[in-house]
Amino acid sequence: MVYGKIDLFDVKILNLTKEDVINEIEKIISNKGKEKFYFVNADCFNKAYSDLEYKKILQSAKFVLGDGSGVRYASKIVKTPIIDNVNGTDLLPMICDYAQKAKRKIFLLGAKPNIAEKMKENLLKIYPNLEIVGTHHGYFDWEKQSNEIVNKINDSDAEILLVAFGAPFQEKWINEYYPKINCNIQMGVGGLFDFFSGTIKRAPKWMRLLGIEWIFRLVQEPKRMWRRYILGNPIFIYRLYRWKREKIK
């Protein structure tokens, strides 16, 4: 199926659902293909500006998914509107009902220690019959540990790895290693550990719906989101008017 693409800052962004999300990891991992899956908001639109390795790396990949109500403003300004906001939060109880159903395995790759163990346990209650078959933290030597990292992946035969470092460390990290990783589906996706281990609450569905999420998580935490939302969205929004004017040109 071709799906519509929504270009912002000269990456392509696929005009998804959640459904047709889920749908193209079934045919992947059916098909045994491989792909890379990944997240941008605002935030991230603003760290690849000044590191092109970041945005060459969103650029080269096929599924990079809009996240949040500062794209869907975006969007709108090139007329474009995205027509779901397909963020990992919210997709993960899709991708765990589709595994479990599936019997497709996954491996949680991120965080502080003990972050993804917990996690593991909270949606075991909730998919008792879902393979999480393995689990690792993000606090390790990157140069050193990687290829060990690599082959504990690899030895769990997971068909579906979620790598949660934060933008952009994980979109390079797996950048460098897909080639010697055998996952099917490897996912960047951000902070959503911290959601799932119940490290850190959610905004509530009103909240989310009205595209303010980001308010709660700024109530939340103060000191690391206020530059992040307060100085960079306006930031984000100032740079996409320029940037479309020229594009115009």
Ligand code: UDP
Contents of the next structure:
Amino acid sequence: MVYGKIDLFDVKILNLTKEDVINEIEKIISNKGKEKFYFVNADCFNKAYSDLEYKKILQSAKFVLGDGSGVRYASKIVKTPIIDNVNGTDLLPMICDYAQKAKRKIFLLGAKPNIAEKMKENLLKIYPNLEIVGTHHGYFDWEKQSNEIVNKINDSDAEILLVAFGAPFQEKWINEYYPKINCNIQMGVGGLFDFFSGTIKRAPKWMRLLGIEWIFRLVQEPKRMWRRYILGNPIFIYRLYRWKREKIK
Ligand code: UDP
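Got the form predicted alone; any chance of the form predicted together with the ligand too?
Entire complex below, previous chain first.
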């Protein structure tokens, strides 16, 4: 299947639905392939603006998925409207449902100690036959401990690896260790484990449908989030118009 692409800041977002993502995951695993999956929202583009290493990683990945209202708005501005909001939080239940049915094994790497275990417990209540074959927190010494963690992941025989260090750290870690990791699907998922472990509450569905989940996150964690949203959203839009103008020249 050939998907459309949305070019934002010279990063190509694949224009697919959440169902398409699941179909692609199944295809990659059954063909014994290996792919990286990254989500990008407005904040990610703001980070990539001053972090060229991160930007290059996004530019080199095939599966870059557009997440959030900022990207949806931007996709309209560049006249290739995004067809779905493919965010990790909505996608995870679909991945679990698929993995349970297809007997695919999952490894959870990231977040503070015990969060991934708590998330596993919660997921098993909903998907009792889901095989979560390993967990590890995300606060370790990259230089000294990464190889040990890679071995643990490979020993688990997981096909799907979810990495939750937040952007851009998870993308950088995946990019570095991807060749050594056997998992077919290596996905960066941001703060997802905090939601599914019950550590942080997610916005109610009506807010998500209106595209204002960011307001909920801002109210929950104002100190950390004001920079991301109050400053970040206008900066993102300003840079988008400037990038578009320069691109057309
Ligand atoms: N985190 C981690 N290791 C680190 C720093 C952060 O595992 O060295 C985790 C942190 O505990 C949180 C997630 O990464 O669960 C980052 O969440 P955030 O909401 O910032 O990510 P976003 O979704 O915005 O990318």
